[in-house]
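A single chain comes next, written as structure tokens; it is the form predicted alone.
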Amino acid sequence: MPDRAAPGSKLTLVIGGARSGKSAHAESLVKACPAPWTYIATAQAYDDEMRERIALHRARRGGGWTTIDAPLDLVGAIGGLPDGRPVLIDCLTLWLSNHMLAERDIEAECRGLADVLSRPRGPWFVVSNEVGQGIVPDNALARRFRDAAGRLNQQVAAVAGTVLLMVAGLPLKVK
């Protein structure tokens, strides 16, 4: 995938495994902006589990930001920001879910995010799960997700200015 990033990209993948601190570590470098902060989610409540995940990434946010909830039209969502705000969108595994779940272009879909975030119009962080590093899925479903979310990363890191991998709440500059 071809780096198209723009000279001065304003965009920041931060990228990791299940909790490697990928999420705490975005919320610290948009509050390193000026506020205010918009934080678009992409999770979806549909069990208990994850209605106290949310909880406690609201709780440990605290105030100062606006929450848009965009479990699917993530780029509507984006297209609707004032210039200049700093954003964080988390996560884009958890969209990729949402749409494979509703049987939607997942193709077209990630091709439409990567255009819109090769554009920000400030600081923008997207934070993603870096799921291939495992053993390969028993199940056809599941390897079709890790695939997904492969290249969709590669679509996003090949915009970002920026790209962190986070390991054990470490942040590692890869781009």
Given for the second form:
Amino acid sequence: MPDRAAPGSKLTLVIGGARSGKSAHAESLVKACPAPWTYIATAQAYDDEMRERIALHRARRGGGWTTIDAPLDLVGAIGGLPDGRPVLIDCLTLWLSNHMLAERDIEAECRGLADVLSRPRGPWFVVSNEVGQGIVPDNALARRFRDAAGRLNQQVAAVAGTVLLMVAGLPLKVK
Amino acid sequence: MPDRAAPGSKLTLVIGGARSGKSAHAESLVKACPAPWTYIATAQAYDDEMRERIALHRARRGGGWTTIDAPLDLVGAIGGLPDGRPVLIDCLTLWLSNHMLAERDIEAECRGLADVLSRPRGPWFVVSNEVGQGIVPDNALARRFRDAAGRLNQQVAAVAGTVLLMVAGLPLKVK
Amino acid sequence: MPDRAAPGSKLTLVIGGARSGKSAHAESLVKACPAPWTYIATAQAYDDEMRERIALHRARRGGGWTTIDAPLDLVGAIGGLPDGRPVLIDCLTLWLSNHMLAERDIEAECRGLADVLSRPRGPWFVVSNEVGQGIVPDNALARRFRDAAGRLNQQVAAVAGTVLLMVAGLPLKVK
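Starting from the form predicted alone, produce the coordinates for the form predicted together with a further copy of the same chain.
Entire complex below, previous chain first.
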């Protein structure tokens, strides 16, 4: 795991369950920074349910955003950001899921991502899901995903200056 | 989502996972108010497992309670309450589940419920489940339920004066 | 449920989801106490996945630990501890699962365990899983396990002096 960031790190992790208001809250935090705002989307519109979700998120954000699609090369997208820019990265669990479907080396990818996030060059806000508080999943792939997502959340939380847990749309400060 | 309630709202949301002590804690909060106490139950005893749960809850509550069954018409039951009465509404997720099984218009129902809860006429305590912190469910109905429950929790939390997250029987103040 | 412990109880419960950093955090708390340290393991290496997990935990702990295996007789193992010894019990949910597979009387076992934990004879740290924040499981056995785990967590939290909820590797103080 990377060294813990200095308390003053400009990286914020917003973590929570499904429909806990993570994206909306993270958006409001970005919009409290001066524009222009950058949105790095990891979602892939591979079915109707996902297309609908993406459209809903886009409609809620409104204008003033530059959108970058980075379903796999999130490290590259972050590397190309100009200094000082407020950024919303939404979300880590979809990015991880894309990498698992593409059969990449998950451990190496997660280390690389945590490394680039440990040196934020502006107010960066990262959204991620908590997926480990239900019953142990029946199938091995779901268990592997759950383990990898939990480890990734720990790695990113370790280098973040602020960590918020969303509960019913409300932020609970963890760090 | 309704406007946020004034900080002084007398509505309390008690949210938590299965067997996290939500109902017992909410009951203790109601019993700290002067009797008589009203219990609005949304559970339907459609199988033995549910019948047993209802009986256990009833036995624990003990005397001094008026019980109103409102598996579907929760808005009507709340509308009929006398002013100033301490009330326990247990729970929102079962009510939502009943409406989904009855194939009602979930969005309209949830908006209506959040609206009536935004004007509490006494110390009202609402119990609800957190269901979004596990792995993404396999089946589409479970995903729809999870999404609807998360949105409803956000709507009610937004109009509540107090929100408590239960962890192993202990309340964690979120709002 | 046993009477609540005095605030000064030396029992600490570390609860959290899968891969939330529970064991690593609890180990760091034990290692902040003077050696020797005792590790009471409830895991049984019945398949490759579990064997790998056990090996990983063991490698991370490093030297200086005495390990006691107690997949079922956790009460006996705790009873045999010398006074004043820092102890890590990892974890309650596996212990519970072992008892369910062995078809023991779960309620009696949990009562017995909570009772012995209510009188800690040293700085004792107990790790347990939150498993109740996902969607209701399809199968009845998983629901029974979820209910029993939630009740056990409540019983142990009630007698603990400190309860920590792990979120992405970070402790959130609940009690």
